[in-house]
Each structure stands twice: as C-alpha cells, then as structure tokens.
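Next comes just one chain, in structure tokens: the form predicted on its own.
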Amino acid sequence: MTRADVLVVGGGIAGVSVAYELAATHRVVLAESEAQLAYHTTGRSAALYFENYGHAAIRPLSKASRRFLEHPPPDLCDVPLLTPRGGLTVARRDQIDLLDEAEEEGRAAGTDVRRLDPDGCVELVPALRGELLGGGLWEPGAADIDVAALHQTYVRGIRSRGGEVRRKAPVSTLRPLTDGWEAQVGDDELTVGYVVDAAGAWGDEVAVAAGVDPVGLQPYRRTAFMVPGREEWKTWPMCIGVAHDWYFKPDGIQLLCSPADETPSPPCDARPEDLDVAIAIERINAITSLGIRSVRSAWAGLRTFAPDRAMVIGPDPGNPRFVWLVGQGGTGIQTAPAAARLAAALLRGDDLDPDLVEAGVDPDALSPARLTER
C-alpha cells in the first residue's frame, strides 16, 4: 500500500502541469494509463498560443499563462517555448458580421487585435484570394508553442519536487474514505487525500468510477494533416477562417491544415477520416491559390467540452476531495500554466495568485458547481 497526498489521473498537459504545481506542497503521484505520456490530445495539438479564441471564461487563463510560457523555469527548460507566428482570421465578403463579432470578443478580452482590409490580409499571406475577402483580424501576439518542451518542463518539475510519474498505470478503482481515497493504480494500491481528474476525454468516466456525478463532457474529433510547402511560406502566420471551418499554418516547409471539424466521439484513440481531409482541402483551395493536391500525413485528436464550453476546474461540490481539471476544448496547451495554478490553489484553499486575479480569472465561471445539481 502506497501513501500519497494527491493522485493526479492523466498524463497530458493538464495532468503534468497541475502535478507540478501541487508537488511544491504535497506528495503527488501522477498516473497515466498509456505507455507514453501525452499520447492522446496533447501530442496532437496544432500548438498555437492564440488569445482570441475560446469561451470568454477561458480567455483570462490564456492571458495569465503567457508569462510562464515566455519565461519558464530556467532549471527545467533551456529552449524557448514560444516562437512568434501571428494569427490571421479572415472573412469572405459575406462573413463580415462574424469578423465584427471576433473583433469585439478580442477587444473585450484585452487582446491586441487589428482589423485589416483584404490587401492587408494578402500582404501577410500572399496565397489568399483577395477578391473573395471582406477583411481580416490580425493578432500579432499569437505564437507557436513547443508542446513537447512544455510538457517535458512539467515532467522534470514534478520529479525535481519529489513527485512520482507512473506510466502504464490505469486507475481501475477509486473508493472514497472519510479523509480521501483508496485507489487501484496499475498493480499498486494507493491511499491518497485527494484525486485530481485531469483525464481529458475520459474525465467523466473517472468521476463515475469514484462515485462522483459526471459533468456532461463531450469529446469531439478534430482532424489535421500535413501537405508539402515551400521555403518562402515558413514565415506566414496561422490563417483561420472566421467561421472556424478551416485553418492552416506553416510547420517547417510543410503546411499543417485542418477542417476544424467537431465530430462527436466516445473517448478513444481518434483516427482521421478521409472525407474530413478532403473537405479541408476543398475549403482551403477555394479561398487560396495553394492548389493542395497531396497529403503527407494525417492524424486526429479529441477536443473535449463541457456543455457550456467553459473549462471545469475545482473541487466537486459533492466531494471536495475530488478536484476537476477537464473540458479544455482545444485550449489546454495555452491555458495550462494558469489552469494548473488555479486548480492547485482551489485544492489547497489558497487565495488566487495575483496574476490570475489581474487577468480576470473567475473561479465561479469555471467551477463544476455550475454544471451539477445536488
């Protein structure tokens, strides 16, 4: 029987980041059922820091995460986590109302967004067909994230603080005690004070195993693929349709493309569908002169949402020793530093960090209590 203070379920970016934060004050065991950490959603991310994206309650977490992403602990990370890229949201002539909404949302969140005319869009991405455009929205602060380096920074941090990371260690049972939990983790039995559910698409399944009411998580499949590119394309920004029905961005001399699909899925090892790839090619070719014809590789991941599309962070109202950190919905990488600090503070009963308060993070808007009826 192993004793610890906290069991974190899930080895993606949510799990490793909150385990790192909690390991500063608690004995932490992180359990990942796969042989490889970050095997599912984290390892299949488009890897962009893009503030003007996601539910209004999530955006402050993105803003509050930037400082860590720009200045990670030097003893844990020796490479830049952010590389300037920029993000360009473009609208056809019949989509100006959507562009107006995107601009309004960005400004309301305090993000630096700048309206461009069609010529300005083509100047940034010469392959765009300017005659079809009504305009664009430029976010100069958008940046590529080195997801692997960020994830490894947290893994190193967990271990440097005495935490334990277990692979091939599925959590098969969670039995509530008066002051915590008994858990079967792989072949080992653990007694812990708290469970943190950072299991992504499997988050509700972990809750049910613990006798906690699910919050209604829904995973959606998202398809991505690589196509051949050119050297001169490497400096282009990420380019996104304002209706969120396609995007592409340079990845070396290749282009990473997606139909930005949201196909309901059970929790699983997601696989791409040829039809989704074909839809993306058709949409991107229609608005650009790229003339995409071949695909080098394709994959899919799951993006998991709560019913209202805000994240779910904090102690469960029915059992405060069960703490949620799920429902990132495609923003999990760029919000990880702040979301982890928020979850850790709520577990400990601490006041929020000043940078979370300054960014406008509202714990009530993210609390599981908003989704559960007791």
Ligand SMILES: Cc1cc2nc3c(=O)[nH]c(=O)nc-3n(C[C@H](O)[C@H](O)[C@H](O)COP(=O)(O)OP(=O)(O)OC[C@H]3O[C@@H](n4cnc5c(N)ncnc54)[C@H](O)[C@@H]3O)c2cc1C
The other form holds:
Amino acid sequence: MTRADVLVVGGGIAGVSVAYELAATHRVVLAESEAQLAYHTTGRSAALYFENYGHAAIRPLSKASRRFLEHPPPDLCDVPLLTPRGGLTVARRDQIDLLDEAEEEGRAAGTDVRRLDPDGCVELVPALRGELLGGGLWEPGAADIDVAALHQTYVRGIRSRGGEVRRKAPVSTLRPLTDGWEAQVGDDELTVGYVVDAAGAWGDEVAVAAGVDPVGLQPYRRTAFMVPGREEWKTWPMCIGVAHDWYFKPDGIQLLCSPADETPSPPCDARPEDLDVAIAIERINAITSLGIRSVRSAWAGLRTFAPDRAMVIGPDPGNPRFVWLVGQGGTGIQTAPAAARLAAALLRGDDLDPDLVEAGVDPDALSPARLTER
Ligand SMILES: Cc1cc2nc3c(=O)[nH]c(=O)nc-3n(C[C@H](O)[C@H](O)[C@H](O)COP(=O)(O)OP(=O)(O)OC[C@H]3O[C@@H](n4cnc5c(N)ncnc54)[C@H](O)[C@@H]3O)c2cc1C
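Starting from the form predicted on its own, produce the coordinates for the form predicted together with the ligand.
Expanding to the full complex; the earlier chain stays at the top.
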C-alpha cells in the first residue's frame, strides 16, 4: 500500500504536464498503462504550434502556453522546444467565405494573421497551383514543437520535484473514500487524496471506474504519413486547406501529410487505413504540383473531443476530488503548459495565474460542469 496526495492517470502530454505542476506542492504518482510513456496520441502528432486553430475557448490556452514553450526551465531542457515554421491556410477560389471566417476567428483571438493573394501563397509554397487559389491566410508565428523534448522536460521535472512516474501501471479501480481514493494501480494499491484524469481517449472509462458521470468524450482517428521530400522544401511553412481536409508540412527532408480525417473510434491503439492515405494524396496532388506517389511510413492517432469541442478541465461537480484534464482534441500539445497550470490551480483552489487571465482563459468555458449539469 502506497500513500500519495495525487494520482495522475495517463503518461501522455496532459498527464506529465499536470503532474509536473502539482509536484511543486503535492506528493504525486503518475501511472501509465503502457510500457512506454507518450505511446498513444502524444507520440503521433504533427507537432505544430498553430494559434489560429481549434475551439475559441482553447485558443487562450495556446497563447498562454507560448512563454513556457519559448523559455522552458533551463535546468530541465537545453534544446529549443519551438522552431519557426509559419502556417499557411489556403483557399480555392470557391472557398473565400471560409477564408474570411478563418481570418475573423484569428483576429478575434488576437493572433497575427495576414491575408495573402494567390501569388503570395505561391511565393511561400511554390508547389501550390496558383491558378486554383482564391487566397491564403499567413500565420508567421506558427512553429514546430519538439514534442519528445517537451514531454521529457516534464518527466525530468516531475522526478526533480520528488514525484514518481510508473509505467506498465494501469489504473483499474478507484474506490471513493471520505477524503480521497483507494486505487488499484497495476499490482499496487494506492491511497490518494485526488485523482487527475489525463487518460486521453480513455478519459470517460476512468471516470466510470471511479463512479463519476462521463462527460461524453468521443475519440476520432486521424491519419498521418511521410512522403519523400527535397532539400529545397525544408523551409516551407505548414500548409493546410481552409476546409481542414488536408495538410502537409516539411519534417526534415520528408513531407508529413494528412487527410485531416476524423473517423469516430473506440479508445484503442489506432492504425492507419490505406484509403485515408490515398484520399490525402489525391487532395494534395489536386492543389499542388507535388505529384506524390510513394509513402515512406504511415500512422494514426486518436484526437478526443468533448461534445462541444472545448477541453474539459477542473474538479468534477459531483466529486471535486476527481479532476478532469481531457478533450485535448487536435491541440493538446500546444496547449499543455497552460492547461496543466489551470488544472493544478483548480485542484488547489488557487486563483488563476495572471498570465492565464491576461490571455483570456475562461475556466467556466472549460469546466466539466457545463457538460454534466444538464
Ligand atoms: C495525427 C495527429 C496530429 C496532431 N497534431 C497536433 C499538433 O500539431 N499540435 C497539437 O497541439 N496537437 C496535435 N494533435 C493532438 C495531440 O496529439 C493530442 O491532443 C494530445 O497528444 C493528447 O494528449 P493526452 O495526454 O491527452 O493523450 P494521450 O497521449 O493519448 O495519453 C493518454 C494516456 O493515458 C493512458 N491511459 C489510459 N487509460 C489509463 C489507465 N486506466 N491507467 C493508466 N493509464 C491510462 C494511455 O495509455 C495514454 O498513454 C495531433 C493528433 C494527431 C493524432
């Protein structure tokens, strides 16, 4: 029997970031089912920081995360976590309405977005077929994230603060006590004050195991694959269709491509389907002169959303000793530093950090109460 203050369920980016924050004030144990941390969605992302993306309520979390990503604690990380990339959203001639909407959303969130004509788009990505384009939206601040280094920064930080990270440690049962939980974690029993649910696609399953009402999470499969690239493509920005139905970005000398698919899936070890890869190739070849024919590697991951597509962060209204940190959808990496600080502040009952407030983070819009108190 082990005693701790907090049990964090899940060793993806959500789990390690919140465990790091809480380890500053609490005895934390993080438990991950798999032998390898970040094995699921966190290890399968496109690794981009792209502010003009996702539900309005999570955009302030992206903004508020930038400072940590630019200046991680030097004793925990000695490589840059962000590398300038830039993001170009492109519209065909019949998609100008969508481009107007994307521009409005970006401006409303205070993101630096600049409208480009078709020539401006082709200047940035010469493979685009300018004759098909109506225009583009340029986000100069978009950047590549070193996801492995970010994840490792948090793991190092947990350990340096005296926290414990357990692998091959599935959390199977959670019995409520008057002041916390008795948890079965692998072969061990833990008594803890709080449980933080950072179990990604399995978030609702963990809640049900604790006797907490689920919030209605839905995982969706997303496919990505690498194709051979060229040296001169390495500096291109990430390029995404304004209808969010394809994207590509350089990854070293390869191009990372996706059909931006969203196929509902149960929580599982997601695998790519050949058809989704073929659809992406067709769409990207239609709008560019890339002529993609061969694929080097393909993978898929689950992006998990709450019904309204905002994240779910904070103590459960029915049992405040169960704290949600789920529904990261397609922005869980770029929002992790701020989302973790928000979850930690809500668990402790602290005021929000001033920079979260300044960025416009609204805890009510992210609270589980919006989904469970119907
Ligand atoms: C193709 C693709 C591209 C993406 N691109 C980007 C991007 O460019 N930028 C961005 O910010 N985001 C992106 N995302 C989204 C991002 O990857 C996710 O939002 C993020 O990784 C979710 O992290 P997580 O920790 O919540 O989930 P996960 O990484 O899935 O971690 C959850 C963990 O919980 C563990 N677990 C579950 N149940 C239990 C249990 N009972 N006991 C113990 N452990 C348990 C699981 O094994 C898992 O390791 C992308 C996703 C995909 C698939």
